[in-house]
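Just one chain is shown here, as structure tokens, and it is the form predicted on its own.
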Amino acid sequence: MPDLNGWSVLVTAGGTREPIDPVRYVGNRSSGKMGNAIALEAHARGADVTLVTTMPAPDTIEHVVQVETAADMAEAVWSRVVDQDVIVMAAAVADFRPATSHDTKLARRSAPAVIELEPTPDILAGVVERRRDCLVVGFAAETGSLERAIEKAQSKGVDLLVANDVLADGSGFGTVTNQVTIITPDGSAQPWPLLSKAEVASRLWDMIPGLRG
């Protein structure tokens, strides 16, 4: 098992929440359950382990950033981009938030019948933008086929990428096992097992520190 003793790793997790207004928010089912995982393997190995998460943390795990929305995320993991050796971003971050954010509670008689989307910050893109010398491991939930999961790996100048259909069965999001395709930037793709969340952790930990050659 490699030792990730001196290691600075910052892991994302969670799914993030976009406000519609104060009781309402665009967003997706991710429980940080993998991203968690990651960040207790780390931190087993001896690795200092910062924790970016919309969802609670292990105790373990002494700094964790607690975030809400994609914007917050960008702001907690781009200011810590250059003080890492290893950047896993798990979380599964929302693509698009409402235009419009209202203040107080809309009155079901009065909601818009159409809410205007806008993208969010593509917050792996700009860890990859700022990052000096660390490693970037990017996740990918799909559907069905990976095909997309491939084109991102080759695309956004990440060093790993962990793609999963979470449509499959014991894949998806809240699940406590996961079934992941490894795919590296010249394309190459190896499916896993079905492996608990904990399990994969493990495996990708054995892996990352090969990656600096």
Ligand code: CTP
Second form
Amino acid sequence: MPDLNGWSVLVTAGGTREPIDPVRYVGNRSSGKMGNAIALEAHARGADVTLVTTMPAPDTIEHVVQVETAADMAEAVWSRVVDQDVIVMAAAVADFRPATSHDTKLARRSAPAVIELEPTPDILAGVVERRRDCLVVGFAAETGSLERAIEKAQSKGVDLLVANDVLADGSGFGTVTNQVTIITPDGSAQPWPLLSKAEVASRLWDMIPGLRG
Ligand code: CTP
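Could the form predicted together with the ligand be given as well, to go with the form predicted on its own?
So here's everything in the complex, that chain up top.
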């Protein structure tokens, strides 16, 4: 097992929550389990791990930054890019947020018929802009063909993209197992079998150090 002594690793995990008012949010089904497994495995291999997450974090992770929104996550990640050797972006970041967030709870009688949305910051793009020689691993939740994931691996400036069919049995949000396909920027796609999220994390850390060609 290659060790990660002396490596600084940042992992994002969980789904961001974009407020409508103090009580309600626009969110997604991410449980944070995949990101936690990646953080734990890096820690077990000796890395100094920072976990930026919206979900409860494992006790053993040394630096935990709790965030809620995509904007919070962007700030937490971008301010730490230059200190990292590897950044793994396993979080399910909301692509859109309510354009207006109300300071007080909306009453039933004043519920808006439509919630206007605006784009959130693209955290991964900001990481790629700021990085020096840091490796960047992205995730892509897909619900069908791998074509879009292959395009993302080629266009986003990542060193590796982990595509995840969130509709496949035993795979995706909330499960303890995952079926992923590993895609490199040259467009090659290697499907892995259905594995525990801990096993996916372990195989990823077997691969990642070798990406530093
Ligand atoms: N991501 C991000 N910031 C966002 C949205 C996504 O950094 N605002 C990151 C995710 O953490 C993930 C990668 O980008 O590592 C791919 O996410 P995905 O939602 O699949 O990519 P999009 O470009 O948003 O693609 P789509 O058009 O399918 O929504």
